[in-house]
Structure formats: C-alpha cells, structure tokens
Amino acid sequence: MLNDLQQQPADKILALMQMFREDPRTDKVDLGVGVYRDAEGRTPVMRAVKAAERRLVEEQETKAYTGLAGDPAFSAAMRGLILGDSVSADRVAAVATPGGTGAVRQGLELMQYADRAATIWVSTPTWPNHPSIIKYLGVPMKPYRYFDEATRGVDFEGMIEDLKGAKSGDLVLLHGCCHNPTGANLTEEQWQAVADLLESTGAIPFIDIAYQGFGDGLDVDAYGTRLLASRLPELVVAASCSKNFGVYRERTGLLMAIAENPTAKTSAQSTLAFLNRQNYSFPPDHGARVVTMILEDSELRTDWENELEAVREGMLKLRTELASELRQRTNSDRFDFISDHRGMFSRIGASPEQVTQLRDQYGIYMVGDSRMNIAGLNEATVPVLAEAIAKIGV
C-alpha cells in the first residue's frame, strides 16, 4: 500500500519557513509565516493566558473527556464574544474544534452532510488552505471576485456581480475581518449590501473569523458576522483563538451553526456532535478552558483586552510607518493602501520575480503572491523593507 503513495507537493508557506531557517544571513526578515510577533520577533504567551493556566493547574482535578461538543461554557463564552446579542442563544449550535482549521473542516463536513449538491463560493484570493480542504473533500466550489489588483482594495462591484449567481442553499465563504491574504476589508455599508444579496438569493454565509481584535477592535471586527446573524435565518461561523489569544499550539477553535429556530438548532447540534465523533471524537480542551476562564473572569478579561489592543495598535503603527517610508522613497502615494488594510497581512503587488529578488538580494521573505505579515516587522526593519521595495521597482 505505502509503496503506491506519491510524494505530495510541499505547502508553499511551510517550505518558505524552511528556507528562512536555513538562510545563514543574520539580517534576514521573515514576513511569510502567519504568526503574530512582537518587536523582538517573539510570539509571547499573553499575560492573561499565563494567569489562567496557573489557576487551571491549581484548580483542575481531572483530565477526563469533555463531551463530544467540548465544554458548553467555552461555546457560550465564544458565542458572546463573536455574536454578542445579535441572535438568540437557542438558535446557535456549537462544537469545539482543533483550531480554526478544524472548524472550517467541520463546517464543510456539515455542508456535505446536509446537501452534497450545494456549492461553496470562495473569494479570489483566499487563505490557501480553504480551497485545499474544499478540493480534498470534493465539495463543488466557485470563485467570486474580491481583490482589485490595481487599487489594492475590494472589488466590490465584481464581488456582488459574481455572488448573484449563488443559489439558495449554496454557501458563501466570507472572511469576518482582516482578510487573509489581502488585508482589504468590507466597509459596514458593503456588509449591508452583502446581507441584502444573501437575503434575496437564499445563499448561506460561512464566515471564517480568525483575527477578531486584530483589525479595528473586538466589536468592530465582529460587525459583519453579527449583522448577518441578526438578519439571516442560517449562518455558519468558524472561529479561531490562535491569534487573538495567542494559543496557536493549543489548537483552540469553535464551529457555530445558527439555525432558523430552536428545533432546527437541536438537530444541528446533534449532527455537529456526530461529525466530531467521526473525525476526532472529543476536541482538545486545555486551550478552550483557558479561553473560557479569561472571558468569564472580569480581571483576566480586562487584562487580555488591554494586551490585545496594544497588539492591534502596534500593527497599525507599523502599517502607518511603512506607508510613510514608501511614500518618501517612491515619491508616490501608491502604497498608502498599506495603512488602510487591517490585520496581519497585505499584498503589496510585487511579481513572483520581485518576491524572489527581495529574498535573494535583501533576505526579505514573503509569500510568492507578495503577501507579507506586517507583524514580522519592527521599527528597525520597516525602512529596510521600504528601501528594498523602492529599489526593485514594485
């Protein structure tokens, strides 16, 4: 059996990480990997996470399994964080998952279980693992326009025109905030228009919200998700705690399915638990329990929110500084979009050849489509990057 297997193509981002590690240069800059880093290049454990873990060690008396859906308190805490009061709790089915990726996978499994003929519509571009998982599961997929390569903003007219083709029961994959890989977000008015369109077509939004709190703040970043939840009969939400709680390796995620009524919610909850059982039985608990403790404890939550806000403001400051440095070096405002984007990522418009040039000549690593991780910069490397971009003529 194993002799018949073929070598699988390497993940491009993981391959880039390996290249960076093997590069002997001491002044190299890693803007490829999608992990938050502080000014010293560390991915720190947040203060509230450390405090919650210390408390957990002292208080926890068992490592027995939780239920198939995970700890109900985790689902309730995350539901409040993401949905607020936009929808009644008795319409929300939820299960804990191994990270946001696990939530995306389980959401697609739910889609297949409900209707194998349904199509999922995916933005161009999107996080590379989205189409990879979709293709692996054999889910019908169609693209919709999203990013305008000329303006580096949202091609909203193209997006709406394409999504008019979505049929009732189809899923539309949307990034809740901080679009990966572009950094270009929908405005509140555009979210309203998307809600109008989905309401008229009957297509179901599938929101991947992995960066809540990294863009314009916890509540503002949840605006689109809450709007759709308040207006539409059905919604699927895949959420990750990796970034805003910094618990990457704990694999802490949640899948929510918002049903039209409590009866449908009960059926959805049963199906989600069944799907968890088929894939991994009981979800990881440590990260979920830490997140729950933080969200339920007013002191821990305040400290977490303060640290998260400092992270968000730090990334915005780097964006503003980079846009300013590029304006000075190119005598042009064509890179001002960097300060308008939100989250960790922006696509700067370099060709694959220029991306290679940045890596080979300047030791600056970014993904081949020119997606760069803003959080990989600091005050010292911002002018270095700006100078390199100007020299190669992006």
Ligand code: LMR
The other form holds:
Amino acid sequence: MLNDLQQQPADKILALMQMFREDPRTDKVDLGVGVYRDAEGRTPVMRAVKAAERRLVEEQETKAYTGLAGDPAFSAAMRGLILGDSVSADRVAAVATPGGTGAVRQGLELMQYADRAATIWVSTPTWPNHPSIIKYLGVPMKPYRYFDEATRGVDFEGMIEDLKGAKSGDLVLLHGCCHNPTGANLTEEQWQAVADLLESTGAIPFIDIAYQGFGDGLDVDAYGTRLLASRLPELVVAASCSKNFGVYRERTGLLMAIAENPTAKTSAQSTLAFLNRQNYSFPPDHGARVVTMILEDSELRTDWENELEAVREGMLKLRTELASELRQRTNSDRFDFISDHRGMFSRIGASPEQVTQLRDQYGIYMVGDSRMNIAGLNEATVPVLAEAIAKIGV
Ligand code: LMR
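Given the form predicted alone, state the structure of the form predicted together with the ligand.
To see the whole picture, the full complex is given below, headed by that same chain.
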C-alpha cells in the first residue's frame, strides 16, 4: 500500500514558513504565513487568553468528553460575536471544529452530504487551501472574478457578472472580511448588491471569516455576514479563532449552518454532529473553552477587545507608513492601495521572479503570488521593504 504513494506537493505557504526558519540570515523578514507578529517579531499569547487559561487550570474539574458539537456555550458565544442579532438563534445550527480549516472542511462535507450536484464558486484568487480541499473532496468548483490586477481593488463588475451564473442551490464562497490573499474587500454597498443577487438566484453564501477584528473592527468586519444572515434563507459560515484570539495551535473554529426554519435547523444540527463523529468525534475543547470564557466575562472581554484593537491599529499604521515610504521612493502613488486594503494581507503585484529576488537578495519572504503579511513588518523593516521594492522595480 505505502509503496504506491507519491510525494505530495508541499503547501506553498507552509513550505515558505519552513524555508524562513532555516534561513541563517539575522536580518531576514518574514512576510509569509498569516500569523500576527508584534514589533519584536513575537506572536504573544494574548493577555485575556493567558488569564482565561490560568482560571481554567484552577477551575476545570474534568476533561471528560463534551458533546459531538462541542460545548454549546462556545457556539452561542461565537454566534453572538459573528452574527450579533441578525438572525434568530433557533435557525442557527453550529459545531465546534478544529480551527477555521476544520470548519471549511466540515462545511464542504455538509454541502456534499446534502447535494452532490451543487457547485461551489470561489474567488480568483482565494486562500490556496480552499481549492485544495474542494478538489480533494471532489466538489464541483467554478471561479468568479474578484481581484483587479490593474487597480489592485475588487473587480466588482466582473464578480457580479460571473456570479449571475451561480444556480439555485450552488454555494458561493465569500471572505467575510480581510480577503486572503489580496487585502481588497467589498464595501457595504457591494455587500448589499451581493445579497440582492443571491436573493434572486437562490445561490447560498458560504462565508469564511478568519480575520474578524483585523480589518475595521469586530462589528464592521461582520457587516457582510450579518447582512446575508438577515436577508437570506440559508447561509454557511466557517469561522476561525486562530488569529483574533491568537490561539493558532489550539485549533479553535466554528461552523454555522443557518437554516430557513427551526425544523431544518434541527436536522442540520444533527447532520453536523454526525459529520463530526465520522471525522474525529469530538472537536478540540481547550481553545474553545478559553474563547467562551473571554466572551462571557465582561472584564476579560474588554481586555481582549482592547488588545485586538491595538493589533488592528498597529497594522493600519504599518500600512500607512509603507504606502508613504513607497510614494517617496517610487515618486508615484501606485502603492497607495496598501493603505486602502484591510486585514493581514496585501498582494503587492511583484512577479514570481521579483518575489524570489526579494527573498534571495534582501531576505524578505512573501508568498509567490506577492502576498505579504503586513503584521510581519515593524517600524524598522518598513523602509527596508520599501527600498527593496523600489530597487527591484515592482
Ligand atoms: C495563511 O493564509 O497564511 C494562514 O491562513 C495560515 C494557513 O494555514 O495557510
């Protein structure tokens, strides 16, 4: 059996992470994998997470199994954080999952289990693991235009034109905020137009929201998700706590399936629990419990929100500084999009050769499609990056 296996191609983002670790240069700059870094290059455990973990160690009396859907308190707390009061709770089925990737996977499994004929529409480009999992599961997939390489903004006309082709029952994968890898996001008016279109075609949105709080704030970042939840009969939402709670390795995520009515919700809930059972039985609990504690305790929650807000503002400042350094060095405003983009990433428009040059000559690591992680920068490295970009003539 094992003799028949082929070497698998490495995941590009994770391979880059390894390459960076092995690079002996001390002035190297990691703008690859989507992990937050502070000015000292560390990915700290957030204060509220530390406090909740301490409390958990003291108070937790058992590690016996939870339910197949995870702790219902986690689902309820996350439902509130993401959906607010946009939809009534008796329409929302939810299960805890191993991280956001686990939520995406379980959402696709749900789609496949419900309707093998449906197609999922994905933005060009999208997070590379989306098409990878979709292909692995054999779910039919079609692309829709999203990023305009010339303006480095959203090609909204192209997006709408393509999504008119999505049939009733098809799924449309949307990034809730902070589009990965481009950093270009829909405006509120554009979200409304997407809601109108989905309402008229009957296609179902599948939202991946992995960076809530990293763009324009917790509520603004949930605008599109809440709007679609309030207007459409069905919605799938895959959420990650990896970034906004900084619990990457705890694998903490949530899948929500919003059904048309409470009866359909009950069937969706039992199907989600069944799918968890088939894949791994019980989802990881530690990170979910920490997140629940933070969201339910007003003191911890305020502290978490403050720290998250500082992280968000720090990234915005780096965006503004980088755009301004590039304006000076290139004598043009062609990089101003960096300060308009939101979230951890921007795709800066370097060719694959230029990306390699940045790595080889300057020790600056970014993904091959020129996606850079803004959080990998600091005040000292912004001018270094700007100089390198200008020198190689991006
Ligand atoms: C990223 O896009 O860098 C992150 O979501 C990490 C990952 O798993 O790819």
